[in-house]
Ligand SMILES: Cc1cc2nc3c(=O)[nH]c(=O)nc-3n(C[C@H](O)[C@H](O)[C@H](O)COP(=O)(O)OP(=O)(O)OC[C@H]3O[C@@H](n4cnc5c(N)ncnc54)[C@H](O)[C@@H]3O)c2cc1C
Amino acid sequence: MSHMYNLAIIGAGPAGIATAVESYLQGIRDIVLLEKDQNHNSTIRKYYKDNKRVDKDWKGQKVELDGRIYFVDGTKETTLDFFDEILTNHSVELKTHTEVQSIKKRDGYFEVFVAGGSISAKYVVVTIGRMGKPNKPDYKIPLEIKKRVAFTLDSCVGDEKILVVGGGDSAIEYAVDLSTKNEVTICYRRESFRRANPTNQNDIANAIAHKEVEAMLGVDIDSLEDEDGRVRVIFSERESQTFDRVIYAIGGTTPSAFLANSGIHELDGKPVHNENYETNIKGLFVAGDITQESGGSIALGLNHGYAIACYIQKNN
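Since we only have the sequence so far, can you give its structure as a single chain, in the form predicted on its own?
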């Protein structure tokens, strides 16, 4: 058998880091944190624009922190620095570029399968975020324009005609941010941006009023087509338009195939768990926005990590 860890945590976002650090502070040692990307908090790095505000009380949801990680409002940069610091100050092994394929319960331990091998642990916590698997449109994206269709801003270069699809916080922030260097249209199937937080609602209203962003509200997209390497967007009830780039920001989904392959039961799109965040498999836990209706609250993720650490320490 390979080395036996006391605790393996899948996903190095806020909930994963909190589970690791709070467990360490409870006296648990031999903890490994598995992250498929090149660094922790990949969702914040990829989907948050530079200097984006990061609030403890996400969408006004007041959450009192239970554990010993003191998180406060900040920006994308200060939040990443904060998690850098707490990882540095505690003996948690972080394995990056390690994508977990499935988890199997063995006799008294878990085998966590990764590319090229497996890791053994007494307890496992899954903290995979929803945005790690962004929602994609139902219609097919033609191969010829796939490089022109994205789910983050990484490919944007400026001086382009861009369509942002979605009406939540990420879509609004993308549209407003891109409008400083591009011609931007935001398309949303509903008639208003009521899902977004008040700051973003105000920002998009100002951008539309000053003609910095064009809004298409109450509009659905039927399909995308290739037009000489650009993206022709076929709308349901208006004339089609052609864009240099289309950015989708339509939320994320629970990684159902991974959960099912690991034997974790789901109900209404969320993994089933008890008050200690333990799934139907004893010793296997879930935490973070994978357990939440819409996800996004760092404070709730931190509390999940603390609760799991306390439960494992008590029952270890």
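Counterpart to the form predicted on its own, namely the form predicted in complex with the ligand:
Single chain only below; no partners, no other molecules.
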């Protein structure tokens, strides 16, 4: 049999890194962190705009940190550096380009399946987040305009007429940031931005007051159409408009297929787990955004990692 790790963690986002580092600090050794992307924290790298302000109390949720990882407000760049540093300082083995397909419980250990083989471990923690599959609208996006409809800011070039769809913190941050170089409208199905944190509520109110962003509140979208390569947006009960680009910032989805293939039960869009984040399968845990229907945060993920590390240390 291949090497038996004590602990295999799937997904190197904040929750995965915290589980690894807190476990190391509790004296647990032989930990492997498996990440499908080329580096840790692919959600932060892909979805956060450059220089984004990173709030510890994201979405206005105050979180007291339980563990030994001292995380504070910063930017996208300082946050990534911070995670780089704690990974290096705690000798955690990070295997990148390693996408886990499923997990099977064997006799007293787990087999974690990756392309072309498997890894064995005594305990497994799944921290794969929800942004592997961002939420998509339920209407069809015509093929001709697919390149003009996105879920990150990667494709934005400046001097465009852009529609941002959503009304949470991410949508507001995208809209305000894009408005420095583009003509931006934000479309949200609710009547106000009350779910966003106070700073973002303030930023969007200012941007609207100064006509840097146009707001369409209480508005739904019925469909998208191709108009000579641009995106015609058909709003319900409003005249349609044409944009160069549409950016959706409407959260992520539960990786249900992954959970089902690994035998982890799901209820109401979340994996079932107890107060120690242990699933219906003993020794197999979940942490971070995957445990939240919406509204996860870096600090919450760090606390989940600490709780799991304490539990494993006590029961090892």
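In this text, rigid core is short for the largest set of C-alphas that superpose within 1.5 Å between two forms. Positions refer to the first chain, counted from 1. The structure displayed is predicted, hence computed values, not measured ones.
- Per-residue C-alpha deviation between these two forms, core superposed: Lys52, 2.4 Å.
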